[in-house]
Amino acid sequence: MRQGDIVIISGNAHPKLARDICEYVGVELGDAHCGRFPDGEIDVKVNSDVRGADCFVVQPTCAPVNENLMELLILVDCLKRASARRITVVIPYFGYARQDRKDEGRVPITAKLVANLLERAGAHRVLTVDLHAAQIQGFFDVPVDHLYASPVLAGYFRQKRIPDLVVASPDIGGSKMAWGYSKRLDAYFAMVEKRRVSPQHTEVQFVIGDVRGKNVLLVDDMISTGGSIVEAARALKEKGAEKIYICATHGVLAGNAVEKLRKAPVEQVVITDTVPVEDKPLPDNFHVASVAPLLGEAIRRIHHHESISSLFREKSVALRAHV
């Protein structure tokens, strides 16, 4: 339903997150139908009036990735043809982000292809959270607002007041993110060095930093199969770490990831709701933190042409303002 010249709609990927965002912003979720024709083709119709409206499409491109991506593209095309004034794609989890460069011969740069598809469909702006590779922002020729989940996740662990805390990265690639968490939590920093032996498997080499007798928070942008972060947790335990906690923005949890984490030597696993996990039987030591206030505040500020850079600080997430 159109209210105050802003319309938020959702595909089938994560309607609960879209509803939570709407509750924060203070608008009703737009009326959009995303069904299927008998042959499996995607059938889209937006029933809300969007002519001249500032439209936000909430759709993480999580599994089933291709279905959700195609839904997003068709929704954007539908809004463009319905004369929406501006279309912002809100992609809490950006799929195909791991294929962001040519690291060997005869491979695609799929992240760039997805960026091209979104722009061609009619997207005017992109809002996303913790891209797997930050340089993907440069693949777009439209503005990209790249938010970080650290205000949500670091805020959660600050409230737990864990003593003798060390923040660790499960690999060199995530060291910058983990270093940021260590500064937010006023904790020491460590890193696990690993090498990839196949696209699905890694092997821990050594641990950089003193973790003996310390409580360790392992930080990563996503948990996909769970293999890397579980191996890192075991390596830290072997080095004398006491309690180990895991936090990650995107709980992709593919394959038997949940079972791996259930058996891992960790006290708690904290993820956000950028990817829907309602249908997964999560163990009791899992906690899901919501990014709906973070995204809702970003949407509000984009609509009012306000800066969203202060959302990188924890206190901003607590703000509540309505359009």
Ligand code: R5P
Contents of the next structure:
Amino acid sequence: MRQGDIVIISGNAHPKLARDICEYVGVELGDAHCGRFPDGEIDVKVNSDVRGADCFVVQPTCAPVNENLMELLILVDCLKRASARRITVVIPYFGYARQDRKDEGRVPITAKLVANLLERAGAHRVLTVDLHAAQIQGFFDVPVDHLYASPVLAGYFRQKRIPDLVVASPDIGGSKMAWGYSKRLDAYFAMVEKRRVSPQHTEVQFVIGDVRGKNVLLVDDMISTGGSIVEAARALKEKGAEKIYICATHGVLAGNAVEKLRKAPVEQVVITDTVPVEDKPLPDNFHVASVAPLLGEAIRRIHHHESISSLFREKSVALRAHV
Ligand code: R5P
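Switch over from the form predicted on its own to the form predicted together with ligand R5P, please.
Next comes the full complex, this chain leading.
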């Protein structure tokens, strides 16, 4: 290995995505063992030479979130002690992001705790996709490159050429994201007003915008229990929407989310591979679009000190380059 070369390492969270990123970048996946001691403690050994290397650790902090987070912290510590020149944590799905503020007494700000842990372990940079709240970038004192999956997801829907399209947000919080999609797709915009009555349940209050007789694309950052998006789809259907499509960056798909979506009045569900779904049997109307080229291109640009924001200026992004 030459001084300063790229080394991409994966924990156990999503090795397939790490391999796909490596294919884009044009490097072999770094050799790292991430096993368990008999008592369940995490046993890490990086076999690749990383002295002086520009290291990227790919590990979404999805379920099992505590295992994946701890593996990531230990991998970073390991690389630091092996004299890596720079360590970038590539966290396509940043877990614990929903606890990002004290909105009532005696609750933690877990997103900030995770940021502290990653920095303390030795991370020099963070590369992530569609944070639940963009301000989590400010929880870090190291640079955060915050990518949007919109070039991938909106690109998929643009080539479908759906007529009379309205892009809708399932809640007020997601309206900026959905509005961005409506601009990328030259579509009208609508919004569902949702109230969360418990972590598992939401209630729709009303729909803003004209969806009668229109095809609707519902856009969200994640589908966890599926409650928000399915309620929104039903509300839009009641307001006279024709076909309803769903797209979300993170297919967390907790509990019986897939079953809920299967029964929902929905034409197609499109998610990305920020969270692994290979082991989940998905219905035929699901499509998984890969963010590997997007992350690979960002890694290439970080390595060469090139602009990341310019990746998102155009309505479509041409991704295909090697280091
Ligand atoms: C809400 O703020 C988020 O953007 C998502 O709508 C929400 O986290 C999805 O959760 P669930 O699928 O459990 O309703």
